Amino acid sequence: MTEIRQFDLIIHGATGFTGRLAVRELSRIAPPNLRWAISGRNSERLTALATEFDREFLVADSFSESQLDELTKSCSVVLSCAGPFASFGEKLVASCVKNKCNYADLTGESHWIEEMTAKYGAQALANEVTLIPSSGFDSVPASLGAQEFLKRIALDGRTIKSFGGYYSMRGGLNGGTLASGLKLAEDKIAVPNASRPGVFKVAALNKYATDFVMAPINERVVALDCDVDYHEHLLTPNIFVANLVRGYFGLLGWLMSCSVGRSVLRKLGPNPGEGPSAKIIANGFVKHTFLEDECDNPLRLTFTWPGDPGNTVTVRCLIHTGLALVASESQAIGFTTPAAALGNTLLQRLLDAEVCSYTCNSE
């Protein structure tokens, strides 16, 4: 983009939970020239957050094409907070299309993203605008920690038919996950099943594996990069938590497949708005093991990433995806992903920051 804006960043969907801490990171490591601001449909909270931040803002409603076109037209990169995306996101998906403005949000609806690529697809070409769904925690670390552990397997001279990725973490619930949740089960998306029984032992770390909720939209996102095949897991220190596991996500998909259990699930969880606690969120953490199937001595890239996963890591991820389009350091264009975009340049951002770190058992 030549073309000089008002803004280099808005971050749109500010005053909800996740937006909120976006907002709060941005303000944190933003560098001195960057113009940024916010952007939300509710001008009061839109007041009151600009002000504790020193912020410009501007009211955009999800479904006012004007408002998303000042906006789209306002800045080079549109940073989304505003889920459940299919339900809020397509009509600022197209704008910044139209109007040659860069996007990345936090979506892990895949449905959604297919819908966006076949209708807006050759026109973000055509625009030569760089979009990055999937920019937070799902899916920005299986992305690039992917990304980086074939390259490794490449390094050593050799090619794999299929690894794995094993999380091991603690965090809480926001009301806009929930939501998106929520929503996908009402419009009855089917989640792909597991492509491993459902608990194993992983005998490399010793311990037993299970399902794990962010493996459908993560494994789409790592297929769109690689073709070797790749899966992940909930990772557990024995086979009975493996279990226990395993029928509480059994519980809680029976109790989104039907109505009733949706108004449980509503009036138990949180509000969108909602989230967890900042002890809560300050104790949480995330460790992502790769490992390659089958074999004696398999190669073992271990990704450790401070903070709350739905929360803390998400929006440090969705932030530096932002920073790195608005240093125009994309290296594809149209519907893509975080690896294919940005790869080991964004992987250095999170690294230099201190977002994330990891080792390996080949050093």
Ligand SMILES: NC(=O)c1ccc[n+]([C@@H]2O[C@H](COP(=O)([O-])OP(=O)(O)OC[C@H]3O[C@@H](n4cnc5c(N)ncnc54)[C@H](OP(=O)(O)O)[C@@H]3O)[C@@H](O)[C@H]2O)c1
Given for the second form:
Amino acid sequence: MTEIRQFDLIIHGATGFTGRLAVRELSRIAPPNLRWAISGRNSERLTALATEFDREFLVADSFSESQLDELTKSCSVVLSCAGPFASFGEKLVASCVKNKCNYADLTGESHWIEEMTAKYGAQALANEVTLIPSSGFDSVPASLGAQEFLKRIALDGRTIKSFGGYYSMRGGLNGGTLASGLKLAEDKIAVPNASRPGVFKVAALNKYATDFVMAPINERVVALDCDVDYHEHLLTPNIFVANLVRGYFGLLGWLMSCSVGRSVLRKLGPNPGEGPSAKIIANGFVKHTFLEDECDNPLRLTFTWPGDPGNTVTVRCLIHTGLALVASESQAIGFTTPAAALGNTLLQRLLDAEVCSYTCNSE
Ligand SMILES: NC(=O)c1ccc[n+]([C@@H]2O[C@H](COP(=O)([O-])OP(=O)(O)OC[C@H]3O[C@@H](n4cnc5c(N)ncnc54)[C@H](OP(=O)(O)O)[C@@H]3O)[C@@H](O)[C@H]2O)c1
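Now show the form predicted in complex with the named molecule, given that the preceding structure was the form predicted on its own.
First the chain shown before, then all remaining chains and molecules of the complex.
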């Protein structure tokens, strides 16, 4: 994109829970010459946020093609925090593709990504637009981490058939994330199963693995970039906790599947616009270990991401993705993944900004 537009970057859905955190994060780290603004549907809330951060704003309702066109013609990159994306995302994607505006978002709704790719993928390639869905906690750590892990295997002169990703984490739940899960269940969208469900001992880590709720989306994103089988799990200290966690998520899944259960979750869980407390966000962390399968001395690459996964890690990943897109660092066009589009350059940005760090047992 050679044409100069009014803004380099706009955060859309800026008045939501993650949107506001993204605005705060960008205002903290934005290079001085970056021309950025915010957008959303509610002019009153936008005025308050724009005043707080001394930004211009655009009103763009997700259902107004004219407002969205104004938005996507005015900037080079849109970062969208307006979800559930299956509810609010399509017209923005269509407008970005039409008006040659690069795009990244926070969706974990893989059926929606597939639908958007089928509808707008060819035009996105023709218009040379880069669209990177899942640029938050799902799936930047999995996408970039898997790429780095496989690079190290290749540097060893080896090939492998499969590897695992094992998470330890602490954090809270956003109303928007719950709303996205409820929307999937309500629409009776079949979420693909994780590739290796169940509880098992991970001898190399001396811990027990159990099901991880984000495995289906992360495994899908990694599979788009490599033909080595990648499976994801949550790590727990012992077999008792592993089964307890599995039972807990099983119960949640069952509640999601029936309308009474969904009403209970809506009543008890956070509403859209709400999220964990500042303390929970600050005390959160993610530790993500990539480990070779079935091998005596497996390669082990462990990433640490400080902060709450669904908020701190998510908005930092999104903002750095946006900055890399503004700097024209993408190697890919069309619907793509964090690793395929930005790979090493995004990982280096995240390491330089201390968003994550890693250790490897072979070094
Ligand atoms: N990838 C990850 O790791 C990750 C982590 C966290 C969240 N998420 C996803 O990110 C999304 C947002 O989460 P959240 O917690 O920030 O939710 P939220 O607080 O409910 O925010 C939703 C945003 O969408 C906006 N919106 C709703 N209807 C709209 C419309 N018609 N036009 C324009 N904007 C509209 C809302 O505007 P108002 O402010 O005016 O209501 C708000 O800004 C969810 O889909 C969630 O699943 C992903």
